[in-house]
Amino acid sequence: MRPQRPARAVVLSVVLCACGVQSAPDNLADSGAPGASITGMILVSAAASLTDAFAEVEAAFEAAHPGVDVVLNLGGSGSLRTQILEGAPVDVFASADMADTEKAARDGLVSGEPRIFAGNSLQVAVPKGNPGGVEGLEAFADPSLRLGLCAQGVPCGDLARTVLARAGVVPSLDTEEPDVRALLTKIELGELDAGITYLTDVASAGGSVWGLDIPADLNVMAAYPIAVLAHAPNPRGADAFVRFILSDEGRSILSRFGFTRS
């Protein structure tokens, strides 16, 4: 996989001071119609597992719209929803969990219907060379190993616990990380013998992390929804960004990073 330029995270408290929150127009779909002028910043809060794919999406979208600056705010889906609920001026929410997006919709934060744009599955992730000799899910019950998952309430953590429950494994954990990239980093550095991450995150590590397949009858599929937010500062840009994600070009980028098409 060719190197990607790093995604730019944004400190939302700073952006909140710099940008006035505006209500989206009633007819958002028309405002983002193909050919409409799109300018300014588009702030996209996206699940950490989308880091590499959305960096390429950002570059492609900006190339097609020279007057636009896409800024990515990456983190755990639940934490991102909390930021939005607290008034962060976000244009687009791309989550790894439909439940978080549905909660945002119930709170009146979403404009229109969220759309599923990608899927992902899980793998057991181990450091290169597998120094702990991990062979599968049963290793997560071994207290002699250094083991980690994403925290409860984080999509990768909840899904991993579902997989382990299906396998009849009660995990013996050393750490619970706030998002999948934090977990992946500890595995890359050899601080953990194993964790459960998304397949796409193992691929993004470029060989420094090895992935062990989870049996299909135990694995689960994560569905990724995307939505324009009701108080998006740049609703026209937000709608255009969502259209791009759902386009053939956007889906092709996601596929190259291992995401399945919705």
Partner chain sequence: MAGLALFALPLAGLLARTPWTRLPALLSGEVVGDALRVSAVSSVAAAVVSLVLGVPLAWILARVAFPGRALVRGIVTLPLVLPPVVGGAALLFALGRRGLVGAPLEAATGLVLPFSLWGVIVANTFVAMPFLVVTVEGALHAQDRRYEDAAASLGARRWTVLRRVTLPMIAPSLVSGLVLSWARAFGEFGATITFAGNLQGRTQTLPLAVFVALERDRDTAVVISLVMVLVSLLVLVALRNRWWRAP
Contents of the next structure:
Amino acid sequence: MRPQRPARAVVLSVVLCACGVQSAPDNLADSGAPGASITGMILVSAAASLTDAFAEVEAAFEAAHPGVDVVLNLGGSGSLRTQILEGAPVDVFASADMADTEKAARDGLVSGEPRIFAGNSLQVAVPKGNPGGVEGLEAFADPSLRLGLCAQGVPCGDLARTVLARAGVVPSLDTEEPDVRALLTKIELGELDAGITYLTDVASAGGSVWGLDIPADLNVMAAYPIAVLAHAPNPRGADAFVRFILSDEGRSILSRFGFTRS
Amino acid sequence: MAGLALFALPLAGLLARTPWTRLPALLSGEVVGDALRVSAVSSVAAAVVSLVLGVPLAWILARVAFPGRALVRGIVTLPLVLPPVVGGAALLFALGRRGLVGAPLEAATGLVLPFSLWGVIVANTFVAMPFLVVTVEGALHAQDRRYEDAAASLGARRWTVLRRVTLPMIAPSLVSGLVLSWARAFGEFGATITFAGNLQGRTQTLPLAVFVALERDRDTAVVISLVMVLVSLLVLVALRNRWWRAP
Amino acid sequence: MRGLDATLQLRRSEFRLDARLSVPAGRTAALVGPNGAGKSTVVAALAGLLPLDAGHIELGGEVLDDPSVGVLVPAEARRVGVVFQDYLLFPHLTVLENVAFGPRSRGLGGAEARTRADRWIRRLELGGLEGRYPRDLSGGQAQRVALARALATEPGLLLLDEPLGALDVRTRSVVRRVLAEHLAEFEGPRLLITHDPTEAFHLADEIHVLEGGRVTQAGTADEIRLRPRTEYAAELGGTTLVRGTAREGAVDTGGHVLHIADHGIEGPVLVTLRPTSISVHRARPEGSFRNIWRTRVVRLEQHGHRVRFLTGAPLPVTVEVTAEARVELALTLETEIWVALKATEIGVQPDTSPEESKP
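Alternative state: the form predicted together with its partner chain, after the form predicted alone:
Below, the chain from earlier opens the complete complex, with every other chain and molecule after it.
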């Protein structure tokens, strides 16, 4: 499926932070049956790394619920949270890290408990053909290479820094991109020799980006929480969308894009 | 009045959110200082480059009839219409490491524009220069060309006419073109982040710092925005009173 | 010769210029014509701003433009000093810098150019205004600065394009006298372009009448006044021009017959009637008048002490009387009058103008 350098073993270490978030109970996930009277627009703010997967989720959900229009608002998790805090009429918040969702919950913006619906791990992404000859995480200390990460405060940026810290690598960076898609684009174009992105992003780039696995003992697991918002204009629709994500159908779509089940 | 409110309200919103007690600490932070320096250098450089390259272009567009002039004029003003992100991407394709010109450039000189201050200046100039060209071309069109005839009859060659008559007579438009292009460069975001990336102290301008800070610390974002508003107001008010002719 | 000799032929869309001009050194020629006659085209061609299609321009023996031999001296290399309409002083330069502009452009160093500019500023009595900007000058001063600027290049030809046009009527006569004095400072040929006959008659030694791109008459001021060859030329001299056919001392002007003194002239003639030679009466006058007819006043204008009016059928003529005479005769519009004219007061010349130039 996705091009891999064969050298590295694919071992994911699942490092879930213990933050009082429960995995979704199965009974909830199974009850993804179409609601009787769900209509109108559902505004879903989702992390940029969910772009491709959620596009398909949207199509499947709308097929199951005629009369419903799911609108995706994609961006960095932090900006999405700021928009919600400033009163954007959002129904569902699907973030790429717990921190933003927890902050939102502390501000009383979330209705009920956030649920983790997917996991993701990190990979070293290099342009097709690996022109920089990048071998692994140590390359990020090489000042002669063009290197980029997501900015601090962005989940993919914070996770990447955790990984580099564990590997004992002090990065020599050329850019800190505002979101993972921007980082991926610059790798795809060959402007950067390497960056650290989600495994799902490497997968979504087709053959134009190659992924190098990060040793399991260094890698971190990103957890994607989803929540219905307290001021959701369409609470019934929001609830149905969350149920759909947690359903088998939703999860199978996500896994096709490289997300792990949580 | 409604028009004024449209401009004034966001400013009021910004002031309402300003963390006044943390202000001194945030202002003296490294991020703000670095971004201010990068912004100052790159926006002034872009305005100067726009002037140096834009004036001859405006002169040719205004004074030389050649086939395809309308097309050239369209290309020059394209960045006014284009979303800056598209401009930044186009710059990558042309001047990036694998770009049409960028690849030979790196091979010949070792210079790589993306992720460097030069890249920021190129991106800023790309979006800012049309403002100068349009302003100066308009002034050249409006100018009474008989003054140039008078200069020629006094023995002045083309270059002397341009240097001693044409340009001094449109000086107010040169200055307003310069200020407009500076202002555009100072506020530039999309083309810069797409083409030059974002690294504190090297390519992170004030708008980029605001955007990144929004993800992490809203107070810092508000403070940087405030700095931008103040610098812009200062420059625009000072120059507008002195140079801009009433329409 | 040291003067200007030019045959200007060029075409600009619908307009065609075909004019011969000759001005000796030290003389002032006026080129007079109505709007659209081609005056600005003449200026542009002589100054080198517009190339000729045919003909030639020769100044002081040097050919400036001659398409037949492929010579075209560009504007900046011609020694033609131009005082432009509205003067076109450079607004961003002081009086001194304006006057020094020509010498500097022609290669003089800064100090040398300023010295020369200073000399012309003093010659044209502009001392004390060196540091002023054009916007702070009166109309008359601006005109002298423009003249100084043109003369400071030491040109071989001085072109003045409507030099009084930008001034108001009151200052015009004063500035005109000053200009007449200063024109004498220049030794080469001077060409004055104007639509104002007063300006032409006062400043010029000879007058070229330009109509529809052609010189229809050239001569001294008196020749134009006494023997105008076109209606426009007659208007310039304030006379009435009538075309007719002469036979045995009578000219048939198409209905009305004028008696003239010259019995020898035959065929097509141009008849000139001077406004002051026609007398006006309320009753049929007695005396030796050979021409007496009855008519009405159809237009009336008073210029200070003089009153000019136009009569109606059978022969429209312009008549001039004093303001006192007007009161005495009680002249108003539609007043019935008798006009009388001696045969010896009528100017007659053969009409040799080609058919095409007749209106």
